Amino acid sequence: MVRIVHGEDMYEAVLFASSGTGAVEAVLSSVVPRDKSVLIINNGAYGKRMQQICDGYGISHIDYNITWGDPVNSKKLENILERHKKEISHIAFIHHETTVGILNDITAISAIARKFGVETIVDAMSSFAGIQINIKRSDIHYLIASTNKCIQAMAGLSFVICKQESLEKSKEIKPRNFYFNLYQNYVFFAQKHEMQFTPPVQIFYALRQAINEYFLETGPGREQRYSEMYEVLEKGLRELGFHYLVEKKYHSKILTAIIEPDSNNYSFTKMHDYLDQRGYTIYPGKGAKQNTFRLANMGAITKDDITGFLSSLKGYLIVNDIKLSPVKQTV
């Protein structure tokens, strides 16, 4: 797992049997000192998530609020930082913010970490192993993940990737909880080389089979599928007349949301039900700042099955006189 972000000999990675949310509760109640305060950013329902449970467990919290949709300004973040520079200890954000589809620039918002020196959690649930990460490089403290997205393998573990360093200073913190605290749970799985609670032993299984799938497809070769997969989704909604939430400079190239269309024929529900008979399931959007429906270009699938969904998709639109106007392409 560490070697998918290239955190050889520096991170170790800590694993849970939950979902991910529950990796992200466990780096926030272990490593955020009592006495300061985590930068949180949110322009999505998981950067919201990430106040919600430190709002449960007391944790104090500052909050770069943004319209979901909209990308981080570095300034503004910057401003943030440099009032509250004697508080903030860590800044929290995610990296594929699923909600809306926008790609936050990891290198970019832990350079500003790193002015200020504050270590970086980065949720990056939706796209390790389907974006390259270079945990090294980009100085990320905790980076945290679940077996069920670009990995390919089966919910019910997440895991955080911790800079070892960091991870030996949490244990001076008086943990807030037991079965998620994050240096307990290493300790406990260095010292007897398995996890200090029961383990969901298939799922294992299933995750080892889909790490040597991914270094069989390689890093470079994976990304590069989803990338021409997305190529083939955005070109084929741009000719049916499908608009974008996000800016496409900012898309992950792994989900993207569509606005829905401005026709009283179209039924999201009708929609997804005429989709999910030919074999396709979508997923509704989420307090975006327009509605939305979400299309996700990930796990073991190919161009084809893209193209076939595109068939499906223009079906439903001759089917229900939906009619929309091709959209021109922009950068």
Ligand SMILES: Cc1ncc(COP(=O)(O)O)c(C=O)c1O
The other form holds:
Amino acid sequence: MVRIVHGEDMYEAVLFASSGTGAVEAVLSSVVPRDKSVLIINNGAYGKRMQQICDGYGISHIDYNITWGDPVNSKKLENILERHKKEISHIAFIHHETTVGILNDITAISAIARKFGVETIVDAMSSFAGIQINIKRSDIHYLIASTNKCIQAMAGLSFVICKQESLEKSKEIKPRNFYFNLYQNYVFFAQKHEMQFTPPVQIFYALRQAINEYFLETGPGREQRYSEMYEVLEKGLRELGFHYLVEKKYHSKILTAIIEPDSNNYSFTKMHDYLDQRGYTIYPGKGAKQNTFRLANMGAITKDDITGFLSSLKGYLIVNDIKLSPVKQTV
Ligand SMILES: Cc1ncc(COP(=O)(O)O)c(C=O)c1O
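Now that you have shown the form predicted alone, what about the form predicted in complex with the ligand?
First the chain shown before, then all remaining chains and molecules of the complex.
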């Protein structure tokens, strides 16, 4: 997993038997010194969740809140860092904010962090293995993901790819918890070659197979396949007349937030159930600046799956007499 993000020799993976949020909680609770603050970028539900975790532990955090669906403004980020440079030790943010399908620029944000001498905590839950990340070049200190998204294994494990040097420094911080202490879990594994607590063995088998499949497909191969599936989906949706929340240049190409049709005949629940009966699962929106529904093209999905989905979606629009105005400019 360290190799997937090109972190050999400088990084270590620390695993937890939990869903992804567990690893986010492990990092935030274990690495921010007690007399420092973490700057949290919030442009979606998962950025907000980081703030909630810090509130739960009483960890001091400075928030850069952005309307959900809008990108990070580098100037504003620098201003916040400038204003609080004495207290901030870390910047925490989401790489692919799955709430809206926006990609925050990992390298640009890390470069700003470096300029101010702060470490980076990146939630790459829905981009790890789906989008190429070079953890050394982007100078990320902690990168978090789980086994059930673009790596295409099963839910049940989360992990953090940690810069060894930073991990070693974190041992000076008096633990705020037990099960989720990053350094303790790391040391136990390093010394005993097994997890500190009962591992979900079945998930490890799935993960091993998923890693083999990843290296067979190759990193660039997987990114390209996801991107191609997105292009098929995007073109089909545009032809049907749907509009998108996020500008194409910021788009992750893994999850798309689509603005809900402005029609009295439209109901998300009915559309969901219509598609579900035909074998397709879609997501509701999640509190973005406009009402949306969401489509993911993550996983072992083929062009046939997407064209089949698009024709079912068209069927739903026709049966319910929902008319959409075609998108004029390229979004
Ligand atoms: C970016 C991001 N962070 C965190 C999470 C939370 O992961 P989990 O539900 O596995 O705890 C998700 C889940 O979709 C996510 O997309």
